[in-house]
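Only one chain is given next, in structure tokens, and it is the form predicted alone.
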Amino acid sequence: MPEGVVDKREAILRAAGKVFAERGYHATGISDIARELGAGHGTFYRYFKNKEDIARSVVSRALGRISDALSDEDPGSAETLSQYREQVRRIGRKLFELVVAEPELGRILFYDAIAIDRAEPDLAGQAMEAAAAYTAAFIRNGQDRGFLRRDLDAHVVGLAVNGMIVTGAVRLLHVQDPAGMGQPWIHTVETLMFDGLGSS
């Protein structure tokens, strides 16, 4: 794809992401995106078929941002418990910092992703399963090395851990001091992973 086409398509995706985050998917029209972009409807339709098409692309772009943020984290790299716990904290920080820096990304993923697609209704579900598989690979490394219990299903644990992370990320969108919330949340997720809820 020529560079100019890529740049224009990216500009449309950024504008659409901003408007979807502000207005919500259902309340957003092509005219709203065009107005944010400062271009006519014709420009939009040269790159996307309709609002649903661009919304799917916006969600895919948001998922790509998360993937990029974690691209240097190898699930099997931690060889000691201290390395493993530090990797857990590091991943948590990266995700929270991304949501704080780009809150529209969180709003799109956590509020609009499920609503956007009639033609591809499993988009959000597939993304959740992919995220669970990614986390499960980290869980298996911890189990194989004896850092985590081996009697629990790694995939189910991955879904549970991701649920805690997503809940925290959603909460970030509604608090006055999102930057101050990250560390306590990451510490709690880490504690639950390694120490559980027992008092002893």
Second form
Number of protein chains: 4
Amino acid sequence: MPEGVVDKREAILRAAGKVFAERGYHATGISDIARELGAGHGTFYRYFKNKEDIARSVVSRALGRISDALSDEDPGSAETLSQYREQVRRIGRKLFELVVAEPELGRILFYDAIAIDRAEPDLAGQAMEAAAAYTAAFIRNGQDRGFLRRDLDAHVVGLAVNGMIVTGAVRLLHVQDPAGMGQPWIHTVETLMFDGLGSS
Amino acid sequence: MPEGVVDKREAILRAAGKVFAERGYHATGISDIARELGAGHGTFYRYFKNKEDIARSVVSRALGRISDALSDEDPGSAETLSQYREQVRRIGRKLFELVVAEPELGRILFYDAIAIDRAEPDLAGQAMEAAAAYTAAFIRNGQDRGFLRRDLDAHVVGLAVNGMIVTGAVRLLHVQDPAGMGQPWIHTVETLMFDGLGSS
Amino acid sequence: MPEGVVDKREAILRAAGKVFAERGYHATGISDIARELGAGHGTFYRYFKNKEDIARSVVSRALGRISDALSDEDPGSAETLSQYREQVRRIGRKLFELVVAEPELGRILFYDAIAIDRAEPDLAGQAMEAAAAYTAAFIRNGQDRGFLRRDLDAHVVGLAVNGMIVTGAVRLLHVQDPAGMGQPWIHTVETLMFDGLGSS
Amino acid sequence: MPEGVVDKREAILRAAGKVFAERGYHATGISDIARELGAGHGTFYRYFKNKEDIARSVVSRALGRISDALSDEDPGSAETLSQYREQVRRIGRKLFELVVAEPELGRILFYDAIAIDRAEPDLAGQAMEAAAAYTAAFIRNGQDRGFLRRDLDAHVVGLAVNGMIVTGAVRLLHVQDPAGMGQPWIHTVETLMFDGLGSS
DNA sequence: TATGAATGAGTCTTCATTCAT
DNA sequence: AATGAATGAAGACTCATTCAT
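Please give the other form, namely the form predicted in complex with the DNA, since only the form predicted alone has been shown so far.
Below, the chain from earlier opens the complete complex, with every other chain and molecule after it.
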């Protein structure tokens, strides 16, 4: 694929992501994206099949951003409980910073991905599964190494933990002071994961 | 408000909820709801301002169903940690059974509520806040009575815990055997809340 | 079907026929028909599936007009050659008068019917076949009764004779003095059919 | 005009004719022709003004093919009725073989020529006139030489005869066994022209 | 009160044409 | 001369909403 084509596709996805995040998938017209990009709207159809194709590509791109941000984190690297705790904190901070820096990502993944046609393939559902599998790999590593309890299904734990994270990310999009939200939130998740709520 | 009017409103909301859950908010036409209800579509406009008004009412009604299911659970009733654990399990089972029995509720709250026009008031966000406040009340009760740790913000804990629950409910809508999902899921949430993942 | 619905369909077909005849199928926009009818263009889609559906219905209606004009002519009624000659003249005059009175019919059948989507069912081709079969029935009657030669395939004769008639009708749409064209044209077709071109 | 330019024009017309015949004028995109030709679609606009110009040129080229096929037939050559009969049969066979060999020609002339924008100059109508004038010249020759009846307008006869021929050619495009259609068809036209339908 | 025919604003999508390279 | 990326006018079609009955 020639360089120019990739650039144009990228530019379209960036513009589309911005507008989808602002107005939402259904409220966004092709012409809105065209205006944002400063191009004729016929141009989109040279790079994408239709509006839904653009939207799905925007979501995929956003998922890629998340995935890139965590590419350094190897699910099998932690050897002790405290190493894993540290890893959880680090991942939490990375995700947190990513969403604070680009709230668009959150809006695209948590709002628009769900609003795109409820047909297969279910982009949001698939992404949630993939994310759970990733998190589960960490849990399974801990179970294999003996520092995490074995009586829980790693995949279910993965889903539950991700559920907390996603909820935090969504909340981030609505609070007055997103940056100040990070510390308490990460601390809460970490405490729930490793200590539980019981006193002392 | 006369009795008949309430009945008709209810009937419309029931029909609309069914169709929204099946097809999604944007893919649903007023005429689809009319067909489901067996009434002319002009009728809706005697009871609701517009399509969005119907959708918001459907979501509110669904929230009411959840709230009703938990009306017996008093956030201030648990006096000990083990009483609260038992209460958490009970609430978990209730929610679980509700969504298994009426998957519509899940689809309306987790998919359609988000797809409704991204304008204020943000129905989904408000609902999440309300739910978090409710859960936080339980946490605060435990903190006040001394059986839950005090170093966490009760509201943040409420959000995190609800995040796990919502994720489970969403997953329920997609698995082959929803009924079999309950036990492991509730157990996982309970363990995370009270014991943490550490081994022994 | 209620009376009003039939009327509206009819009114749409009349308006559409007029505009199609004037501008041609492809050059005609739904909005042109709407303007002609004095109705909103959304209205069409309550009565017809799409633009092609309207056009096919317009053509069918035009075919019906032709067929109605000839409904009195029984292919089996002529008992002698001279009776058949008279019948041919009479049919010629009827068709001639119909197209002179409503040139729209000609334009719709000979231009628009062909321009509508080249997909099956091939409206124009089917109509030509049906017309040939009708004419062939007259020929066959003459062959059976012995006053027409038997060495020609009646269906082929039907097609050839209709070919002459259609060509005349098309020409009618373009000449300065359509009414004056009738006599020589009918005479020519009659002569070719019954006498041949040879002198004396 | 340089040689190369003529070649390229020819190549474009050949490709365009092929695609128009396959899909029809309106369903054919400039890019379809470009793909068929294996050239960029911007190229067309160096040789033709626009899509309609290409189409009109394609039709003219097709008319030229017909005209070439009959270039040997001199309207004034027949000196007797039987010579003219023989000439009619020969012309019939030539046209027949041409359309069987290149059905494209038929589709272009009988379908596409009509579908091109209904603006002046009316290509199809003009062609029909020219063809009628050509046929009429044969008739007039016979009338002048005394072997054809004089009470018919030669031009009208020309149109009528051509109408039969065109109808046969159109039919050729649709039948299962085009080659087998020739003999009966030519025989029918010949019989109608010279003998009439009357028995014995 | 209930209906559903009518409406037309709004939207996606196509494709002939242009023009910088 | 040849190309094909870019463009935007044009057009078909949908559907929430209105209102006369």
